[in-house]
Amino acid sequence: MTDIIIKNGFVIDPFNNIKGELMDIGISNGRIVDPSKVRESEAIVIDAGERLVVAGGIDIHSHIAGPKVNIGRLMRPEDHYLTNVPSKLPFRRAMTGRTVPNVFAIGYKYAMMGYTLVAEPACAPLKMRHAHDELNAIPIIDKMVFVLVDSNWLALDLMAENRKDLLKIYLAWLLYATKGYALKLVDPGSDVAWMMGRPSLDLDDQVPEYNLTPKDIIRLVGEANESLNLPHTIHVHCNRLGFPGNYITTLNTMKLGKDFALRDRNSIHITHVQFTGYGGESWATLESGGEVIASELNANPYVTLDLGQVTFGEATTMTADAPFEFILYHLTRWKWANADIENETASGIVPYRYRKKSYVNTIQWAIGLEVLLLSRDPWRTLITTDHPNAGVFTDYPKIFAWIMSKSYREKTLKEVNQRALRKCILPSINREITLYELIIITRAAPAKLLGLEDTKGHLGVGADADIAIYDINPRAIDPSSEYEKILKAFQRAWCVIKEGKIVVKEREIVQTIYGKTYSVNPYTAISDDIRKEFEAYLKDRFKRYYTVSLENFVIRDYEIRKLTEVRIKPRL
C-alpha cells in the first residue's frame, strides 16, 4: 500500500483540539501517522491547496439495507426513471434511484460527500442475513446494523418473567447470532399490539398478553445494554411517533436514561426527534415542541439525539413502526407495503412528499432545526434525515447551510407556510453553527457515540485513514453570507481517502474498494455454565416460536465481507 502525505491543508479535528491549522497529514498502511514518518519521495503527495481537511463523515442513522429498503425499491419505479447514471468501469458501477438508491449509488454518493461510515439503524433479527447481503454489496463505506428487540417475543417473555440476567444473555447472544452492533427499540411494545389489532401504545400502556409497559421495556433493555458494556447506547424510536402531542412522550422517554445509566456517559439515544417533537392536539392545531425538547436535552446529560430533519421533496417512509405507517397510508392514499416478521416486529413503507407550503410539513421542518440550534452541546445532537423518511442523505448540505447561515434560513422561511411559522420559534433564532461545530456534529460526536473514537472521527496518529478534503478555505469563507459555497463544497468532496486509498479525486469516484462491517460479540464473555442453561432455554423457546431452525438463524463470520468485531468487556 502506497504511503500518502496531504500538504497545505487547513485541518479541523475537534478530538485533538485542532481548529483550522495549516498542517500536513501522513498516511501509511491505511492509518494516520506522523508526517515525518512518510518519505515524501516515495509517497503520493496531495497538495490540498489551503482546502479544508477533516475526518470522514459518519451517519449514525440511515436506512441503507434490508428487506424494507429492497421493497421500497420495488414499489417505487418512478424513483428510478430519471436517475440512472451509467457505469464508468473499472472505477464505478451504475447508479440509480434517489430516495431508495441501489447499493452502488449508496456507497458512491456517501463517499462523494465525504462520508465513510454509515449505520443501518433497524433490522429484525430474522432478516439480518438479508441486510448483511446488501451491506456486503455497498462499496467504499464502512457499515454496521442495529438489531430490533423491542417486540421480540423471547425478550418479552424474559422481561415478563423478571429474568433479567437471562435477558442480558439473550441480547448478548442475539448480537452474536446476527452480527449486529447495537440494540434498537422502535415504538416499544406497539408491534405486539399491532399484530393483535390494537392501536399504538404510550409509555404507560399495557403491552397485550404481557405484564409490561413500553417504559418497562426501555428500562430493562437499557439496563442490559449498560451491563453488557455495549459501545453504543440503546437506540430508541419513541412511542407515539407521528402523533400530534407526542413531544410529551419524548420528554418522558428522555428522562428514563438516568434510571439505568451505569457508565460515565450517555445512556439513551433518541432517534429522528423531529417525528416525535409535535405539540398540539390534532393536525389542525399542530405546533412545534422543539424548544421544550432542546431544553430537556440541555438539562439532561444522559441523552443524545439525532434530528430526522425534513429537507422538502420526495421521500419514502419506512419503519418498524407499523401502526404509524398504517395511519400515514390513510392520510396519503397512494401506496403502501406492510410486513409482520414472526415473533419479532412489524413494519410498513409509504412514499411521501414534503411540501414547503404545507402547514404540517413546515412545522416538521422547523422542529429539527430548532432542536439543533437551541442545543448547547454539539457532541449530543447529530444530523440525520432518517434517510429516506424525512429526506435523502444527499440533502445534508442543505441542512449544513440552514444551521450555518441565518440568511439561508430566512430565504427558506419566506417560501414555507407562514401560518405554520407562528407555531414555531425558528424565525426568532439567530444562532449560526460554526464550521468547527459542524465537524463535531458530523464526525467526532457520532464516532464517540458509537464507541469508535480510537480509530474514527479524528485525524490523530493511529486513526483510520478515512479523510475528506473539501474545496473551501475555512479562513477565507463566511458561511453566513456565502452559504452557496457551503452547499456546493459539501455536496461533492474534492478528495476522499478511505483506508489509505484515494477513492474520490476532484469530485469523482476513481476507485472502488469495500469497507468493513462492524459488529460486537458480548456472548463470548458469558461463562460456560450460564451459557449451557441459557442455550437449553433458547432451544426450547426457539422451537416453540420459530418456523426456521436455530442452526439456520445464526449468521456465520464468513458470510460477511470484512467483518470487524469491536472488543468489549461486559459487566455481568
Given for the second form:
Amino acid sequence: MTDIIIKNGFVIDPFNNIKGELMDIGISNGRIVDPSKVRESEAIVIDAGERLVVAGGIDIHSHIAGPKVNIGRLMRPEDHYLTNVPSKLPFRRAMTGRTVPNVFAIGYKYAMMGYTLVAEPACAPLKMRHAHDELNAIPIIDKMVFVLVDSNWLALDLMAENRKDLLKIYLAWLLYATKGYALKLVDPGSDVAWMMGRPSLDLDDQVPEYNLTPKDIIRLVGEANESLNLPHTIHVHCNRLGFPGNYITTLNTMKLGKDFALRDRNSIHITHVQFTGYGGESWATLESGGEVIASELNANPYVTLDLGQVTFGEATTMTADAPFEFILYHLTRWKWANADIENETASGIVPYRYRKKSYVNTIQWAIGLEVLLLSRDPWRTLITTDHPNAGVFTDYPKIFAWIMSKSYREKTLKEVNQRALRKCILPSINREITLYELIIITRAAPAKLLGLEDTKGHLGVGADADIAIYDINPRAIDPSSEYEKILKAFQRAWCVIKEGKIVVKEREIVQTIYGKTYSVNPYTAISDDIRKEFEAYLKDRFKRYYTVSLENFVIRDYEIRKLTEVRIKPRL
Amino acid sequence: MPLTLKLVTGRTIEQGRSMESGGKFSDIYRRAVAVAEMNPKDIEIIGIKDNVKITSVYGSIVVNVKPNNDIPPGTVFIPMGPWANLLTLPITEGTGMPTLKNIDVYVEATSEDATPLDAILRFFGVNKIHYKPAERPLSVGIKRVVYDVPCPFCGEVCDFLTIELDGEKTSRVLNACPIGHAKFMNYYRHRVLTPMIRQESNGDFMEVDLEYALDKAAEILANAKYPLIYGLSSTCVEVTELAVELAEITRGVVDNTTTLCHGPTVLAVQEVGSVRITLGMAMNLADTIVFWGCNPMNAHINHIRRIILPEGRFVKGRKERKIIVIDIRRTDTAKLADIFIQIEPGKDYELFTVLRMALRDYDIEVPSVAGVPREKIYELIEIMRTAKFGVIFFGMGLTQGGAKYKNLEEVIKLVQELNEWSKWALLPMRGHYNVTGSNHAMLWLTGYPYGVDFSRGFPKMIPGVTTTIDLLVNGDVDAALIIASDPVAHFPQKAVENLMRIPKIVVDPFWSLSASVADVLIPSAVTGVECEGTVYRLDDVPLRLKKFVEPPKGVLCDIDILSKLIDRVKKLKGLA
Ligand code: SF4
Ligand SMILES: [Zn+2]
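Right, the form predicted on its own is done, so what does the form predicted in complex with the partner chain look like?
The complete assembly is shown below, putting the previous chain first.
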C-alpha cells in the first residue's frame, strides 16, 4: 500500500487537543504515522489546500443492516423508484433507495459524507447471521451490530432465578456466539408482553410470566455489562417510547445508571432521546421535555445520549419496539410489518412522513435540538437520526447547520407549525455549536463511547487512517452566517481516506473496498470450569426453547468478511 | 361423456422423493408426475377405462388416472412437472406468475398410451436430449457421524439431522423426512461430473475441461445484450450475491424461483406489509394453527413433528393445539386436522373477504361463500378471534391461481386485523430450501426481492415485465444462465419454447431436464453436502449449511464457479 501524506490542511483533533492547526498527516500501512517517517518522493501527496482535516465520522446508532432493514426494503419499493444511481464499474456499484437504501448506497453515502464507522444498533440473536451477511456486503465503512437482550427468555429465566453470575456468562457467550459488539435493550421487557398479546410496559410494571420489572432488567443487564468490562455501555431505548408524557420514564431510566456504575465512567446510553422526551398528556397537548432531559444529563455524569433528531420528510420507522409500531400503524393506516422471534424479541416497521406543518412533528424536531443545545457536554450528547426512524442519515448536514447557526434555525422556525413552537424553548436558545464541538460530537465522543479511542476518532500516531477532508477553511468560515457552506461541505467530503486508501476523491467514490466488522469477546477469557458448567445449563434450555440447534446458532469467525474481535477480560 | 374440469397442479411426496432418488428421467419420476388424480364420480361420468386425455388452450397430454376420493368432483390434480406444464397458462397478468392452478381443461377417455417424456420435450421444441448421468466416486473407509446437519431440500431446513458416513458414502440418515432422507442417501447419483459443450455441427454434447467451459460461458454472457440469470433458490445466498453482480456487469436480469412460487406473496408484502414469526413462536405459543392451501404432510413433512406435535413452553403439545385445514381437496394434512374446510378452487379471496367482514360483525347475507356455509364461517372467525396465539401457514394454493397477489393482500389484512383481538401471524410455506435467502440477498443488494433488471445500470423490478416467465414468453432475453434450477421441468410450455431458442448455460450438480438441453453444462458440487454456505429458512432464520464430504475431483462449488465466471466476463468487458 502506498504511503500518503496530507499537507497544508487545518487539523481539528479534540483527543489530541488540536484546534485547527496547519499540520501534515502521515499515513503508512493503513495507520497514522509521524509525517517525518513518510518518504515524500514515494508517497501520494495530497495538498489539502487549507481545507478542514478530521478523523472519519462515527455513527453509533443507524439501522443499516439485518432483517428489519431488509423487510423495510421489501415493503417500500416506492423508496427506490426515484433514487437510482447507475453503477460506474469497476469503481462503484449501483445505488438505490433513500430511507431503506441498498448496501451500496449505505456504504458509499456514509463514505461520501466522511463517515467511516457505523453501528447497527439492534438485532435479534437468532437473526445476527443475517445482520452480518448485510454488514459483509456494505462497502467501505467499518461496522458493528448490537444484540437485543431485554426480552430474551434465557436471560430473563436467569434473572428471575436470581442467578446473576450465570446471567453475566450467558451475556458474554451471547456476544461471542453472535459476534455482537454491545448489549441493547429496547422498551425493556415489552416484547415478552407483546409476544403474548399483552400491552407494553413502564419501568415498574411486571413482566408477564416473570417476577421482574423493566427496571430490574436494566439494572441487571447494566451490572453485567459493567462487570464484563464491555467497551460500550448498555444501549437503552426507554420504555414508553412514543407516548406523550414519557419523559418521566426517561428521567427515571437515566437515574438508574448510578446503580451499576462500577467503572470510572458513564454506564448507560439512552438512545434517540427525542422519541422519549415528550411532555403533555396526549398528542394534542404534546410538549417538549427537551429542557428537563438536558438538565438531568448535565447533572448526571453516568449518562450519555443520542438525539434521534427529526429532520422532516420521508422516514421508515423500524424498531424492536413492536408494540409501539402497532400503535403507529393505527395512526398511519398504511403498511405494517411485524416479526416475532422465538424466545428473544420482536420488531415492527411502519412508513412515516414528518411534516413541517404538523404540530407533533414540530415538537419532535425541537426536542432533539433543545437537548443538544442545552447540553453542556459535547462528549455525552451525540447526533443521530436513528436512521431511518426520525430522518435519514444523509440529512446529518442539516442537523449540523441547525446547531451551528442560529440564523439557519430561524429560517426553519418560520416554516414549521407555529402553535407548537409556543410549547418549546428552542426559539429562545441562542447557542451555536462550534466546529471544534461538532468534531467532538461526530468523531471523538462516539469513539470514546464505543471504547475504541485507541484507534478511532482521532488522528494521533497509531490511529486507523480513517480521514475526511472537507471543503471548509476553519479559520475563514463563519458557520453562523455561512450555513450554506456547512450544508454543502458535509454532504460531500472533498476527500476521504479509509484505512490508508483513498476512497473519495473530489467528492466521488473512486474505489470499492470493504471495512472491518468489530465484535467483542468477553467469553474466551472466562475459566474453563465456569464455561463448562454454563454450557451444560445452556444446552438444556436452548434445546427446549429453540427450533434451531445450538451448534448452528453460533456464528463462526470465517463467516465475517473482516472480523476484528475485541477480546476483553471480564471482572467477574 | 367428456367434461370440462379445473386443473390444479402441486407438489406431492412421490414427486419430491422420486426426483431425489431416481432423477427426472426415471420411470418412478414419470409414474409420480404423469398422472391425473380425479374424483371417482368424474371418472365414471367421463367413462375412463384406461387413460385420460387432457387438453387446455396450450396443449394436450395423455396420462394415467388415479381415482382419489379426496379430490372434489370438477377438479383434476396433476403433480407439478413437465406433463402438467404442457397445459398450464404462461399468462401472468402483470404479476410475473403464470396460472398454474384452476385452469379450464377438457377431459376425455382414451385408449392411447400415456405421453412419453421425449414427446413432451419435442413439443417444447427440444430436438436432442442428452442424458449421461454418472455416479460420483465414493471412497469408503473411515466411519463418521455428523450431527446437527441442516437439510438442503425444502424451506423448513431442518437442522437436527444426524448423518452416518462410511467414508464418503451415507450409510444412515436420522431425523429426516422421507424426502430429506432420499436427498442425503442419493447425493452421489445422477450427477454431472464433467463440463460439456454442445457441438454446433451435430448438436451432441462434447466433454471439455472446466476452463474451456467457463470461457465459453463467459463469452455467451459477455456477448449477450440482455442475459437472464435464473434459479438460485437451491444454493446458498453467497451465490445470489454473485449472480446479482454478474447481472450488474452484463446489464442483464437476475431472477429466482420466487417468480413461480411465492412471487404474489412478496408483491402483497410490498403493498401492505406482513405479520411474521419464526417457527419457535408457533411451537412455544400457538394454540391455533391454520394450514391454508398448503400440504406440509406432503411437501414439508417434518413441519408437523417440529411445530405441531412437540410440547412448547406455553402449549402442551398436539392436544392443546387446534388444527384447521382449508383446502380444495382433503389432503393428508387435512386428515390430521380438527376442522377441515373444503373450499371451491380459486375462491380464497372471497373467503378472506367474508372473514374480514365477519370479524367486524357484518352480516353475511348469502347462505354460503366459496362453498363454505355461513355458519361455518362464523364459527371459524370466532375460533380465530378467541385464539390465544394463532398462525396461518399458507402455500401455493393461494399464489398460483385465482386472484394471485390480491389473495395474499387480503389474508395479510385479515391477520393484521385479527391482531386487534388476539395474536396472529402468517408464514408462507416456501418450497426450495433457500428461496427465502435468495430474496433477502437480492433485497439488500438491489432493494427488490426477485425479477431485478439492470439494463440501465441500476436495479429495477417491474412484475410482469422483468420477471422470468414474461421475459421468456415475450422473447426479451438473448441468453440464459441457469443455476441450480430446472425451468424446463417447471415452466409453462410457451416459456420453455422460447428458452430453447437462446444459448443456455446450466450450472447444476445433477442431471435435470434443463441440464440435458444446455449449450454449456458446468457441473457443481452439492451445497449442504460438499459445499458450505448460508441459507435462510422459510421463517427468515439464517443457517449455515455444512460440508462433510469433499466434492468430486475437478468439480467446484457454485460460489467458485460464479466467481470465475465474473472474472472472465469482467475481462471480456474491459472492467477488470
Ligand atoms: S422437511 Fe424439508 S428440510 Fe426437513 S428433512 Fe424434510 S425435506 Fe428436509
Ligand atoms: Zn434505533
